[in-house]
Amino acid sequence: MYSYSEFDEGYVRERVRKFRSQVERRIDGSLTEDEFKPLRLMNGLYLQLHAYMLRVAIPYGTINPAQMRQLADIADKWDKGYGHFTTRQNIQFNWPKLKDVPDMLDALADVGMHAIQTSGNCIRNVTADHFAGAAADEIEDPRPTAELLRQWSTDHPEFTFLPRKFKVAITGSPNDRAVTKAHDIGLRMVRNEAGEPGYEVIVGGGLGRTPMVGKVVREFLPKIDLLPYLEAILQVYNLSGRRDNKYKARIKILVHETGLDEIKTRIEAAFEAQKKHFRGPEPSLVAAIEAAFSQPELDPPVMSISLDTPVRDPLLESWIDTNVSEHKVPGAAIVTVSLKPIGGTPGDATSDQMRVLADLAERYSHNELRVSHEQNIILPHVYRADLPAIHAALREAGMATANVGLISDIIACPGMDYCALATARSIPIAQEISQRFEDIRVQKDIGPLKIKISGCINACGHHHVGHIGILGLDKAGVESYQLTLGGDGTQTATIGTRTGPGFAADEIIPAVERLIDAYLGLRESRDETFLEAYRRVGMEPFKAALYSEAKAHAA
């Protein structure tokens, strides 16, 4: 994986010195709020409902063992002892002193982190497949792109006051695993009629209070035009732009407003203006970020656990079967630990856990984790025959739910229990869920289902791209919630529907519940999955279910 340069060593250093002077002059009274607010923001510190909030740069969701034990260390010194993991694979640290601050962004400095384009209408960190270097489908790893992105992007002088914040996404997979269609920008590796690699991209996805679809503007992309192509979208995007209405803003809205072919000319005009005199960047600096992504020696041991093989332990088994995913390389594998035990907070993971995820990385996992969109952390590279020692000492650390794709690995925002935009709540939502589908027998036989749930319009839990999108809202000051299906985060994105009138918080559980029922009885097969069920039959009989149901029991 890639370590800092002694560039990028000086560069965040110089960071953090500069915004101590900054927070020093807020303290004593030099700046006002006002003035400090665009300061801090630079710098990924936020104000919360209660406190500050700084939201942690993880590039790519990649981050090793060393960094971890950081972030916990963090934890304990600076804050209440956990630390939040977020759909943008970042980590957010919720309680954080104004005073302190400075001392955290130096300790994170000191493993290669930084909070640098956590926020801000700049392009922010840059996500990627949370399988990458892993994956068995994938065509190439997107991470060497991913950091050419953030090394390109980094305090861009064009690109650092755009209209609005700009996410970029890439998979190397045809699998789609980090919603590129989603993103203002979406990259999809794929290769042309001579087998070369190149990128598809997609332009004007987004979700908030306008969800789009984003659309292709070049089926495929040679590799060396990416930098100038991508100048040649921002600054198409930069100079028409909307900037009279901040939620109109994005570039969905100047792709919905101008037309996709509009844009389309537009990009191609500014992307041969660009050729001229920017062909991409330098062969060595390519090659010098792709050796930092090597593969890493896999040579399994004789003895392996098959994942078609039941094994002696069920709940092992069990854990194997949702939990563990197919690697590249024979007899290896990709574990995915849940952080959405029963009950608990989705994303939460406290300072012991961890320390425990980085041992295990040690050990197992050949120093990587990766931290996914969905909430979740990857052990990407682990074999076969460590599963048992893994999964053992994951139970003990309480993070060996076997719930992976099921309906409690639930993705929600912090929603009105930390943020001061959310209009509703968000995790004691996605707990009641969980508890009242714990029985994993019942799980397994729902199957997949992907519920995501955000406490407000802004969408952060990614409520529209869920099978079942929950959104949080004040309907005259009680918090009220909307129910959307078939949404779709993949290859094959959608944007849920709407299933008509909200559920106040006393019956958003119950609802779900009219939902599952609906689905059980609808599907063909227990081989069906809820969104192939969905897609099938449509919303009627959902939403009769849905509602009638609500009636009778009203009466």
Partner chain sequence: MSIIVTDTGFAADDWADAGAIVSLDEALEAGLPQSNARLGLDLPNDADIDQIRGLLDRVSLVRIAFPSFADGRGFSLARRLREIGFAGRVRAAGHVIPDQYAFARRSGFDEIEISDEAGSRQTEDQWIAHAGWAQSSYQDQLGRAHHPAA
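Please move on to the form predicted in complex with its partner chain, as the form predicted alone is already shown.
Just the single chain follows, nothing else.
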């Protein structure tokens, strides 16, 4: 795993020192609130509904046990004993005091972490496939590239006051677990005909109030050209992106209004210029980054358990079935620890749970953990033989919910409970749905299903790409929940389609139930997932289930 170079260490400390000075200058009036705001945002500090919120970066979702323990300590010392893992592989602390924040940043720097550029109109924390380096389907580990991008985008002199925030995601697998098509820039690692590694570059995806699937601007970009090419995209965006309307300022709107061909031409022209002024990093620097992500030496013992060992704990079996994925090394496995207990807040972990996770990573997962954009924690390199012990430890800590990929593995943004922008609650809706479908056998019968909930049009809960998306709005002072169906965040990315009028808070859970009943009634077999069934039959049967019954009730 990457650990800070001397340069990184010096940089991060200096950055904390600067932030301390900015806080002081805000307090003495040298900086106006307007001027302070982008500076604090670039250091991860938001003003929320009740208090400040500090958003800490977990670059490309990779974190080690010492870092996880430090997060636990920070949660205990300066917050209320828990943290919230987000859909952008960050962790948020919801109750820090302004005066404590520089100390919190120093505590992060102690373990090689920071909160830099986790908000603001700059290039945000780069996200990556949470199974990177472990997935059986991987072409290449995307994290060396992601780390290069972290360095390149940090304090970039030209691109720190952009028209709007800018998000980059990268995947090294054909099965896209990083939602690359819903980012300002999505990168997919591919090989050309000659077998050389490079990237497919996707631009202009994004959710929010104008959801769009990203478009390919370069089918194959040689690895060496990545940074000058990204400079080119960012320069075109910085100069021509709209600044007159915050809702039209993302690059997706520029691409949409300018047209794909014209944008490509401009990017290529800028790229030619950038190439001349970009020597590229020293090969030794690139080699050091790559070496930092080499796969740990895995030497799985001959499997002492296998899926067909007869005498087994049914809970363990159920958990292995949903929460364990195939590793590229046979005999090893990837464990997804669900942070979605029935009735809990998606993505929340207490400091004690964080410590348990750190211990497990140390003992069983070669000192590595990952945070997924689906708000779960991954133990990426464990031996199958250790699965029973891991499961037992997780059970004790209340983290053994066997629901990954199922109806109760819900993504929900903080919503009205924390977020100043919210128009409705989202966490309580997630909690109610998971309670309604509490029985794990029922969940398994329903099969793979992604429900995603956002508390306002900004779509932090990615509802547009949920198989079932729920968007909470405010209709004349009353919460109203709008449903979308058929969204998909993978390589076959699709924006979900609205079903029709929204539902009141007390109607939304029954509405979801009717959708599920309709699906169970019309699927061809248990193998046909909700998404597949929707794609086959279309909206009509679901609409009928949603609205004709509602009318019948009203009548």
